[in-house]
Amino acid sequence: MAIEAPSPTPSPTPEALRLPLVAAPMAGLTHSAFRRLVGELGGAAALTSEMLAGTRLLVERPDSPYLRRRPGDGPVIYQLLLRDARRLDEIVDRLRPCHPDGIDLNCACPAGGVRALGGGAALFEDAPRLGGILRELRRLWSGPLSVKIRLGHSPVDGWEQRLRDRLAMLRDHGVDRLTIHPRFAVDRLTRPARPALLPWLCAEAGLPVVANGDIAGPATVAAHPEYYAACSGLMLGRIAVVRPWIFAAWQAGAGWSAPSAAAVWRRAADHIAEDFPAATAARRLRQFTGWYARNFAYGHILAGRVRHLEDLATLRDVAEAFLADDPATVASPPLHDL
């Protein structure tokens, strides 16, 4: 079914290009030791936490990966997965000692297991499960709140008016923010995003709204300005791993020089065997290579190497191998499956 974006648009303008950029919230990938080295490399507005499963919260320390944060990672929003209200008090009083400079509700997950549980996209088709939530979460915290959503479920007919109630809904609750990653949930990520609906979206929204889905720089926005005007920012996704220094280079503009691709994934190697146990830092260590050998013209054998290796050490030395020869970077790293 095609959809195509309503009308009126705004007019083009290029301060969509400087919209403030927001680390997305990603399984695995967006910990402690993640957020860490972008805070070091520079440039996003805020960073989020991995989607945190409520419940599991609170079992976690203090000093999880998953929670903790440093100083000089610049605003963290804390984003919750969620399926109904219970310990919600529980939930929230666990986050309080991270200072949160936001918390974000997961009504975007279009992940089967995470359906079947009813929450991330399932959640935003259940008007009185989601109400419940909203009332008790903005009870219970008075910071930021937000909220991930996508378009629905499927572009069936009625699509729009069922979108515009579920967005009065969420101004109703008190919602701040939504971050809007317009594509159904049916598409997973195999389909591309509609942008094109974001002025749109925003118009309905009457709320800020971040946009989500297929940004891989500033070429993306530039392209087409008019689809981003009405923003009030940007979500850069696996791009973000795959180049980490991508919010400073952006933000900064013409003549920002890379760093150095080896010295970057050094620095994620020691922060992430910093803040994990070996032999799940090996596991993270290696979820982050995969993406981020993109960087290299011959990155697949990289992540070819490292792809079943579950020792932090060997993993390490591997790398370590396949960098001291000082490989050929890419202008542009392949983004077809990002």
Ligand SMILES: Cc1cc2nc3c(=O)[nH]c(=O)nc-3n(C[C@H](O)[C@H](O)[C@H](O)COP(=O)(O)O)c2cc1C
The other form holds:
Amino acid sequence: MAIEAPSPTPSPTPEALRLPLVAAPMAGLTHSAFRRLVGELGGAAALTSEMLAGTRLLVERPDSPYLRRRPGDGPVIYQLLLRDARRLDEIVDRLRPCHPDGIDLNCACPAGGVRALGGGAALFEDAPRLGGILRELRRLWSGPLSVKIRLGHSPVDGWEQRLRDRLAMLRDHGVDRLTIHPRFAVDRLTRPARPALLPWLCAEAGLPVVANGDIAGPATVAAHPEYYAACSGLMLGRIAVVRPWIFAAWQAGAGWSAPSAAAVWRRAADHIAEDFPAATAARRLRQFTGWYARNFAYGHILAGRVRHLEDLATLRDVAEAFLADDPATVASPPLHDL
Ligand SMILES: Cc1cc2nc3c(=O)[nH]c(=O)nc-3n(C[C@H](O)[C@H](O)[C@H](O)COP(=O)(O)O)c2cc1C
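Instead of the form predicted on its own shown above, give the structure for the form predicted in complex with the ligand, please.
Every chain and every other molecule in the complex is listed next, the one we just looked at coming first.
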């Protein structure tokens, strides 16, 4: 008598894989043209603008590529880069015509220039200044208010207690939600994120936490669903620029077929050309293409060819020539600095 092997019981999909997916704020990249592209491809629960420097925002028109939104974009959260509460009433008023689905305060950016001005990660280190901004922001803005943070400046003795104190402060100031990128500011993007800390961070935060950092796709979460189980969402940064269809692909699961990489690039280029004046459009398309090139086995050739091109039409021609050869794609694009 033949003995049949029992068929394996399919393991249930971890709940963490079903968390809402949010597109991260990325300077120079998550402008209106990119948000339009992701909206068209689908799957993102919300998109975040790039960081918008408070007083610079005062000269932006609501239809500028930093602020503009289209109905198909889905929910858009506007991220502010602030160093104090000066003119915050005017800054928030400038955002109101965009009907933000949330305002986010950047307390995470480790870039030297931003920190030197007292914004981003430096603001997170300065409790009185941060408190002043949050009090005013909460007074002026009754919609969803979130803060994007790292773990602190560096892993010096006592960093856990400093972070605990700061989390309590954010709660006390009426923040509704946090995005936690579990790296220290000194790690920048070079050291790996520490998602194993997320369960502890969620418990300490006492607020919904969106997890961010090195999430390259469902496999990252499936490898350790316990890290993400207490989170309320997942934020995708670099992988979303390389593969703007990641949100749709993630939601659809197996059997989803990726769009043509050339068609997505072309669409991004069209959207950028439509939203930006020519000189800025070339810069933005160059930036996007530098990341997008990572889809391809020989993408460094494309990235190298466009790196110094100032003219939009030439840039498009050069990229189209590369894409016309139907270049081989890679399974896992590199996300680290090249
Ligand atoms: C080019 C670039 C620009 C970024 N700009 C911002 C920004 O404007 N505001 C912000 O909070 N984080 C910014 N970040 C950080 C990302 O939002 C995110 O926290 C980081 O890339 C880690 O997530 P990932 O591993 O999914 O990319 C930027 C990252 C990159 C690579």
